[in-house]
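Here we start with a single chain on its own, the form predicted on its own, put down as structure tokens.
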Amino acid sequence: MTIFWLSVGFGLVTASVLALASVGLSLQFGVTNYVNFAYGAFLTLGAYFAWTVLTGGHLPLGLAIVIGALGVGVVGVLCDRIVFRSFTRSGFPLFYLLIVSFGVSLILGNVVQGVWGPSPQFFAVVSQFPLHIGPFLLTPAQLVIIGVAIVSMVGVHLLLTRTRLGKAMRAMSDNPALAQVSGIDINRVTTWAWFISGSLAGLAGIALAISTASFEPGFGENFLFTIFAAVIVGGIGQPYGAMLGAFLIGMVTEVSAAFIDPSYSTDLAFVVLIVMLLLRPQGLIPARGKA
């Protein structure tokens, strides 16, 4: 019982990893309707931008993860300006977004890798002994993470139900078209959809490279396919969806692996996604209309 309640702790911290990544990706695909492919490589550069600002400016950890996680949301903008909303404008079909967004994931992966070099960095995190939580035992820097995407969702549960902004991104996910002849400024609400997308996935690249101890340049992308595992299985475009499904994933790769073989545990978050499209493939919180 002792190791369940153990995985059960780390099924937190992954579920909340998760959370931050899977919740971003939601809010940027029901602004645009479209799959963010390079949304791997933003991970992999917040865990860059965080390692360079703390140690070449030599900030404090925390200052760090808040100007790795905004510079990621800038990028994010960048790479709608420069490159998507040219194709969106031009009415290309999704399908070829899909592949532009390939490209992107390309550009930017070897961007990481000509700038920083492929070799593994780490976080040089003060070595912490676990606390007593309960059941659970946690490091300090777990509980940081938790607590960090608790803060985070309820700041996106307030942004989409509380102010203009959340209320817009809601209306041009149910129905673009509408929202726009409404008087929204659709334009506005993509670059901010994009902006907030990015820094949730570089703060989710904080946390993940943090609580795997080191990171590379392809590690965003090993991790991706996890995400959009969340992101189905909780409902495509929905941002609750996106965080029931997280904690889901999460809790069911690392209990599991308590069990089983480790190196499968992650094989049966796609067992869980397919079950999933199997008896509910409009996720567990559909879209409006499809459930």
Contents of the next structure:
Amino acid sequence: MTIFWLSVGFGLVTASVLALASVGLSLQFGVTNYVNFAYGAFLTLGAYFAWTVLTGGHLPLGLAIVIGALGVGVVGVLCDRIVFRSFTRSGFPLFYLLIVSFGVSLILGNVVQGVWGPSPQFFAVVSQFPLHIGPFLLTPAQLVIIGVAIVSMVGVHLLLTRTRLGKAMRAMSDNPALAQVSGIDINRVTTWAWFISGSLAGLAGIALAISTASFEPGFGENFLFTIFAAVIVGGIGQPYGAMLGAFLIGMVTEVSAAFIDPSYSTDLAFVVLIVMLLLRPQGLIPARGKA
Amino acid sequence: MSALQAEGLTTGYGSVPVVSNVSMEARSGEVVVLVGPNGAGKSTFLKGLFGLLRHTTGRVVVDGRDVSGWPPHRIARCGMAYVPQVSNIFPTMSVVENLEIGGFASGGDVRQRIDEVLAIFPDLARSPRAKAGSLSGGQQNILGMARSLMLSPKVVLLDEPTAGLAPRYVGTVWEQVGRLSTAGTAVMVVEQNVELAMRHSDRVYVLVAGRVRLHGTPEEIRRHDLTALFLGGGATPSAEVGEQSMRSV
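Requested next: the structure of the form predicted in complex with the partner chain (the form predicted on its own having been shown above).
Zooming out: every chain and molecule, the one shown earlier first.
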């Protein structure tokens, strides 16, 4: 029983990291209607940006996290403006954009390797003793990750339901042509979507790097398909679905590790994905009119 | 006063023009209807007017301002609204949120305007929190029209607002069109049902194969054999239209 609750605790941490990442991916997909395979590289960049600010700039960890996350937001906007938008403007099929995003991922991955080298790095978080919280055993860093994820999810909810930008993003996700004729500047909203999506990816990358012992170039890319599993299980392009999908996949991967060989935990995420696609292909929260 | 003026507009998809050198006008408080056979270019023309399709020739003037080449969101902000034939709502958003998006470009608090618009459409006011996608087809068309009014436009373009609707909603939609024109708005409607168009319009444009073949009041248009015209019959427009008040373009 103790192992079960320990694994549920780990599940909450993994679900939190996944939620940050999958909600960001969903927001961007909802607005642009194409999948960004460079998203894993965004996670990697977030970890390296924050690590550089922390170790090179000697700034507090909290500030390093904020700068790292916002930095990836800016990278997202630049990728959109310099690369993706020229393809969308020219009316290229969505499949082309998928291939282009693969290319961007490779470029960013090589930039990371070139700038920071191939050696693993780690966040020098002060040695932490795990705390007993109910049946869970969690370190303060893990608690912070869960807290950051909860605050971020509430923030995303408020953004989507209370702000003009969030409503415009939902309108674009629903019906981009109608959003445009309703007076919404879709280029501007798209820019914001990339910034928010990139920032959440950066935050997820930092959380992932802190929750694991070390990180190296390509560690975000390795996590990408688990993020896709959470997004698809939740319902493509649906931020609330992505939250649910992240919770489900996070829990399944970690709780299963308590009973079967942990090396199969990622495989289990895809078993969940396949079962979901068979039983409910539209995901937990279906999207309308998405490619 | 002319609220909308299109002069020599040529537009289409890619490099293929669907409508060529079309000129039309809608005055304040007037209901102008575009009729024509399938594929005549009626909906394409509306999209061209609203900047959703590029036009290769001509210009569009809204309330005295040349909006040619403007992106749709800017055109929406200068006093013209457009309600597409299909997908004219945001299905996962509530009725009120749809209206909020309609007033997005105003930049301010739109609650008072939402109340005003809901007062015009009591059917929508009964379920303001309902998801738009859960409304009936007729209610969705009404919501599309209500959304378009949020910015108090000078011109409203309606693309087949009664297509596929139950008869009771057809009357409601035309009733609302009438109210709009009474309030001083110029309304340009694409309509497949010629008889309905004649009954509810002040002026009618007949579009065939991407060109205006007739133009006049419903009474003037009724004097012509539209079926033959729709089937490609008739001589050149100028020879066909004899009345002085009726212009061919």
